[in-house]
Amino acid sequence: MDFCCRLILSGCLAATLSFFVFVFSLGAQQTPAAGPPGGARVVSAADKDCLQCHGPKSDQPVGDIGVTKHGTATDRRTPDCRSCHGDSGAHIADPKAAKTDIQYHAKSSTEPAKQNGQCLACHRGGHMILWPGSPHQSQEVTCGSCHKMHTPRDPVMTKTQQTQVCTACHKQQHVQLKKPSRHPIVEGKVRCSDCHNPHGSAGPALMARDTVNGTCFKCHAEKRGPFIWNHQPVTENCALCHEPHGSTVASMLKWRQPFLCQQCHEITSHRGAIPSLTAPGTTTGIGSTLARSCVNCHTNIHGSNNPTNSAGSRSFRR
């Protein structure tokens, strides 16, 4: 009886092995055959006119295009090279006297809603919705200024090297992301489309959401309370007292404690005391400016949940 279970298991494992085998063998074979130098490639017949001056081997081929989500031949939204470029008959019958219909370089002759209109022809709805009217849209920004369609990878959508791609025109910003206070933005952990939407949005500076505190508080959750004894400018706008992409002053403070305080709160009391040259034992002005200045008492700057209705919990210090 043994002897059989033992025959009958061998059997069995031989024969699994041999399935195995054979399913290898048959997707070997399957397996597609690599496209053209350069990752360019037919997608529709209409293409081959291109081709045969842009291919892979020519002065100025189309790029990776090939292996980009405009390039995928099985997708039946994919376009060809005339859905962006226009037909552009002169300058497939005389590509030296005529250029394409529709340019998407720097120096293009082609204006910029012209260029827009083509992308806005399929990417339209969604996070496009609120194109029409925004920023970008009215200081006429070509879809081509910020993306590159003939690249494997897009770099303003790759968090190392989208920074690049904004502040080539967001100057002021780009000094700021220098400063020692600031988002990790430029090690990549943060990019600008965290907080912005360039497409388009409803609350100011492009905010990813309807409000500046709506958007910061995506990542900074523990100051959005609600507090019993809420901070005035904290439920007001969080860049009242912060610049967000960068500062000298610790925390990406606008200025320095007392003086950020004393935008709002008056110069009275000690609220408005400075340091001075008093002798030794007084306490004018001493700790108003020292190490954290006013949080030094006022820890719970952004409110607090002390229950009691005391000093020390309305003036955020406990």
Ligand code: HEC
Contents of the next structure:
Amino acid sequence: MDFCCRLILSGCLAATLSFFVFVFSLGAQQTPAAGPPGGARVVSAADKDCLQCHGPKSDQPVGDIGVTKHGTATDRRTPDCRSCHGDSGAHIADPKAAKTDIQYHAKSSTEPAKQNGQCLACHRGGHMILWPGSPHQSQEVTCGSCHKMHTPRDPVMTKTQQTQVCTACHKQQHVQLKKPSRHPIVEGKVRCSDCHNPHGSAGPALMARDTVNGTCFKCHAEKRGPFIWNHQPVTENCALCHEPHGSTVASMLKWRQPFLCQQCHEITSHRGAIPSLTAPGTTTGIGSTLARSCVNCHTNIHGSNNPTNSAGSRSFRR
Ligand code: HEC
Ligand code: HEC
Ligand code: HEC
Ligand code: HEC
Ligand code: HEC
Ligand code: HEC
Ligand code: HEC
Ligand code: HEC
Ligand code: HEC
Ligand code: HEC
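Alongside the form predicted alone that was just displayed, please also present the structure of the form predicted in complex with the named molecule.
Everything in the complex follows now, all chains and molecules, and the chain you saw is the first one.
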């Protein structure tokens, strides 16, 4: 029985292997379609027209589009030069006199909606669904101002280079990213697009998930709880206390304590006093903004899981 099984198994294995060899050789047969060296590829007759003058050795080479996803010559959905740049008959006839029909460079005279329409013809579904009406769409930011089509790796899709693309326009975040307490964004460990969906969002500020908190929980799941004793602002919006792009205050807090807490808690009783450590467990003490200030005592500021219904649990001290 056992032997029989093995026989069948090894038979299967051999069949699978030869299948792969077959598929591989099929792939190999088709690779010449990936086009001439230098990254340019020929998808259609239209490409040949353009490449007469834009081949790898010309003054206006097309760069490495051949090695990008737009260079998969074997995929029927792959665009040719004209799918993006338009028919450009006048340009072909006299390239010095006429530009292409659709231009993507920064000083392009093609209106943004028309440039984007060219891309949206193929990229409508999935993550693009919320593009219409999104802040970038309505402020006429073009696909091409974030995406580069003729480089081997699109910088905005590359962890370590995305920040530069975004902060070219978003100067305020550029400054915040350099503050002492911050996410490791400059290091490429966290990207803008981990928290933001630049194509559109159902949440505020182009959040990647529907809410700010939902987005933070992608990586800080422990702050979700559930807690027996919740601190109301934590359940509402992490950004009430935190500045996610960077802050001069430790733990990326928006303000120093006690001022942070005093934004919401009346400055009567010890909440208004400048707290100290002189009498831990009580609210008395004379003071200075020692050590961690209010969270010296209110250590579980995001919520407490102490089961006892005591002042200590309710006020997040245990
Ligand atoms: C997927 C869309 C797309 C395809 C396909 C495409 N291009 Fe482009 N092309 C662009 C965009 C967008 C730019 C702007 C710069 C960039 O993205 O790198 C550009 C820039 C250029 C430039 C440089 C112009 C400048 O302003 O510096 C040339 C030349 C060019 N394309 C020629 C071609 C040729 C020839 C083909 C066919 C082999 C082709 N393109 C295929 C989208 C495309
Ligand atoms: C007869 C040669 C020739 C052919 C054919 C040609 N181009 Fe060009 N192209 C040029 C030259 C030369 C320039 C530079 C023009 C300049 O600097 O004024 C240029 C510039 C460009 C530019 C940058 C300026 C612009 O118009 O946006 C793009 C993009 C471009 N070509 C795409 C294409 C595409 C796509 C095709 C095919 C549909 C094509 N070209 C066919 C010679 C040609
Ligand atoms: C004719 C159809 C067509 C057009 C027009 C087109 N694309 Fe694409 N695009 C594709 C296909 C096909 C893929 C590969 C999809 C896949 O592998 O799932 C792709 C992939 C991409 C990717 C993903 C690349 C990656 O490395 O994962 C980006 C970004 C993109 N396109 C942007 C654009 C932009 C910007 C434009 C307009 C300048 C554009 N596309 C125009 C068909 C098109
Ligand atoms: C504000 C910058 C920005 C603009 C504008 C923008 N994109 Fe993107 N796009 C990105 C970033 C960042 C990613 C990578 C997202 C990720 O990896 O999570 C991306 C990813 C993509 C992908 C690949 C998605 C995938 O799942 O692989 C496609 C396709 C794409 N964009 C198409 C477009 C088209 C079409 C437009 C214009 C209608 C556009 N983008 C406008 C920043 C932008
Ligand atoms: C850790 C998550 C996170 C990362 C990473 C992140 N952001 Fe944000 N961003 C947010 C949150 C949360 C808000 C909303 C802030 C608020 O409500 O106060 C926001 C708001 C914004 C806003 C709107 C600001 C305003 O005043 O309306 C811009 C623009 C922005 N981010 C750009 C960026 C850029 C560019 C990057 C990358 C350099 C980036 N963000 C990285 C979480 C993040
Ligand atoms: C070409 C310039 C440009 C680039 C590049 C760019 N943005 Fe924007 N962004 C804008 C404009 C314009 C707005 C709308 C006006 C505003 O709120 O400042 C905007 C708005 C935003 C907002 C705020 C949305 C809101 O609801 O307030 C966020 C978040 C954002 N961008 C993130 C990004 C990220 C992430 C990237 C990189 C992947 C990026 N942007 C790249 C120009 C740009
Ligand atoms: C893509 C994952 C990711 C997302 C999403 C994310 N973070 Fe972070 N967060 C990190 C990483 C990584 C660190 C650095 C941890 C370390 O250095 O040990 C960090 C650290 C922090 C810190 C501590 C900083 C310090 O100085 O100790 C705070 C506060 C923080 N994040 C808040 C937030 C908030 C608020 C959000 C939602 C707006 C958020 N994070 C979303 C990955 C993420
Ligand atoms: C009421 C203000 C407030 C809100 C709202 C808040 N935090 Fe905090 N957070 C703090 C304080 C204060 C610290 C510093 C604690 C310390 O020094 O022990 C901190 C520290 C952190 C840290 C770093 C230290 C640690 O405990 O891991 C992370 C990560 C963090 N918060 C994430 C979040 C997330 C995610 C949310 C939303 C679910 C959130 N915070 C909401 C006040 C807040
Ligand atoms: C954005 C507003 C906001 C900020 C900032 C804030 N809190 Fe709160 N806090 C609340 C709200 C709302 C409640 C619930 C109110 C209630 O139950 O009376 C609460 C409840 C509390 C409680 C429990 C109250 C009780 O009656 O048992 C303590 C303790 C507390 N906060 C401490 C802090 C400390 C310490 C800080 C600073 C690190 C802080 N809070 C920052 C809004 C805030
Ligand atoms: C020395 C320890 C200690 C420090 C420091 C401290 N607290 Fe408290 N806090 C307590 C104790 C103990 C209670 C419970 C008192 C009670 O129930 O009678 C309490 C209760 C609270 C409460 C809820 C009940 C109430 O009396 O209002 C709030 C809100 C609060 N603290 C805010 C703060 C803020 C804001 C700071 C920083 C300015 C702070 N605490 C600093 C020990 C401290």
